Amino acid sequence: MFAALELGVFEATPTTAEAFAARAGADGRAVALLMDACVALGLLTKADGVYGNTEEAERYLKRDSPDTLAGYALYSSNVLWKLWDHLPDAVREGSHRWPQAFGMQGPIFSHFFKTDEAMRTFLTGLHGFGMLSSPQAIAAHDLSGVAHFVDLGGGTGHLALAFLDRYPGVRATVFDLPQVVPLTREITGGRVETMAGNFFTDPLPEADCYAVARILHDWSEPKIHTLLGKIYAALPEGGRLLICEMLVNEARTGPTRALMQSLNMLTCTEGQERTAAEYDALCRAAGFRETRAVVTGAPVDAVLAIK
């Protein structure tokens, strides 16, 4: 998949292999059977020797399609690829891969930003991912009331936008870094209100409901701590977070996603993918008097902690 996908085969079709590999300067016999394997996983289909899309590939494989998934796939083939080929010396030491796979010293999300493209294939990615998701994340907790959802680190805007399609007339706002806020408005329309700051050294914007989706399960700890608290500290009584993450279940032996999807976070940050009780434990030791934990079914759950 992740070969294809670089080398364009799902924005070919239909095609032949012989066509597909003129076009792209490849071998004929080795287009073939790229092609071929792609058929039995799915990603194509095959009829007189001519390829075309499956469903599945032409909705979340297309480059240009709303729904694509092929930024998150790239990323994933170029990068993350690379830091599981670690993943024994990252279980031996506890820590991320990046010094050893790229070289690279400093912050984990100067790695993901070093370049606009990689910003932009970084965070587009992850927009197909929360198309997934961020509807039924919203949709786990009954937030009506909110007069300002404000999603730090959203990225996109994905979860505002499906916070503005639940409950329309509310004001919605991402809070992200200077780099990330153009795209954010580029993909949201101007449907979404923008702010650029950090949300470990600057102040937040005033909201009666924060989120943070995907964000908690980057940071160790201690750096959960700070957020948190400081989340709390900017809410008024009442006031709601919204947490997205995958969890785990109390066992720690499942679901196989959650845990598979700890292991990449370990390869890549500083953090895992953690149980309701465990988020439960963050969010009251920084105040919060109740959580409520929903597993939504879709790629997040969704954990409501109230002031």
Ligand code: SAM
Second form
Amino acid sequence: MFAALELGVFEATPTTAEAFAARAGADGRAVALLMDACVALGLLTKADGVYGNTEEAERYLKRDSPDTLAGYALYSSNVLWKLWDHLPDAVREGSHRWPQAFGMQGPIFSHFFKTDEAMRTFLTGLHGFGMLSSPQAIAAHDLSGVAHFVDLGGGTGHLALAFLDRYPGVRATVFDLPQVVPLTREITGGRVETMAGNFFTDPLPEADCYAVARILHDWSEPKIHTLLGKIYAALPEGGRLLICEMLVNEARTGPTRALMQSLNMLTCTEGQERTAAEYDALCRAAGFRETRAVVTGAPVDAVLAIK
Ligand code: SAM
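Now that we've seen the form predicted on its own, could you pull up the form predicted in complex with the named molecule?
Every chain and every other molecule in the complex is listed next, the one we just looked at coming first.
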């Protein structure tokens, strides 16, 4: 799948293997091997020697589809796959593989954002998943009455946009690192406010509802305690925090995608995926009085913590 994506197979269909090989300057025999394997994987169809996209490939792998996950898949191919290659060492040492796979030291997002292009690939890749999951994450809890929704580390702004779609007219702000904010503005087209800053070291904008989507799973427990403590202190009484992550079941036996994502987090961050009870304990340690967890069926679930 990664190779077919990189070569642009899903943009070239319908095509024969020979025509694609000529167009891509690739070896005809090898292209046929790749395309037949993609048929077996359910990514391509084949009739009379002509290959076409399956519905799934047309929707998720074609670069210009509105629901495309091509950015995330390409990022997985170029970066995550190489980190996963060192999974045994990650397990031995309990740490991410950026130094081993890419010779990089320093904080994790300096790796994800090594160049402007790397940052865009990563965040637009996450955007694809966000477009699929944010409407369900926002709908999972009643957020009516919120006056200012601030998405901390909100990236491309898909969660804030989903919030505005459900609660039109309410203030929504994406808070993210300075190098990210221009991309947020570009993608949200000015529909959300933006604020540049570091959520560990800068004051948070005032809000009665914060969100952290795919943020807590990036960090070690001490850093999560710092962040949740800051959020709790900034919220008014009754204020809310929406946590969007894949929830692991309480026995830690599934779902598969959450446990695989947890290993992914091991190879590329300081964090992991957690159970609803673990998020509850983290939030209560910060002072929150209760949490409610909802499994959405989308790529992220939603936990609401209440001050
Ligand atoms: N919430 C978005 C989503 O669900 O698509 C993005 C999640 S991405 C895994 C982590 C986000 O946190 C990135 O947008 C990154 O720039 C931001 N981030 C990382 N460290 C940060 C910090 N110290 N302060 C503010 N934002 C930070």
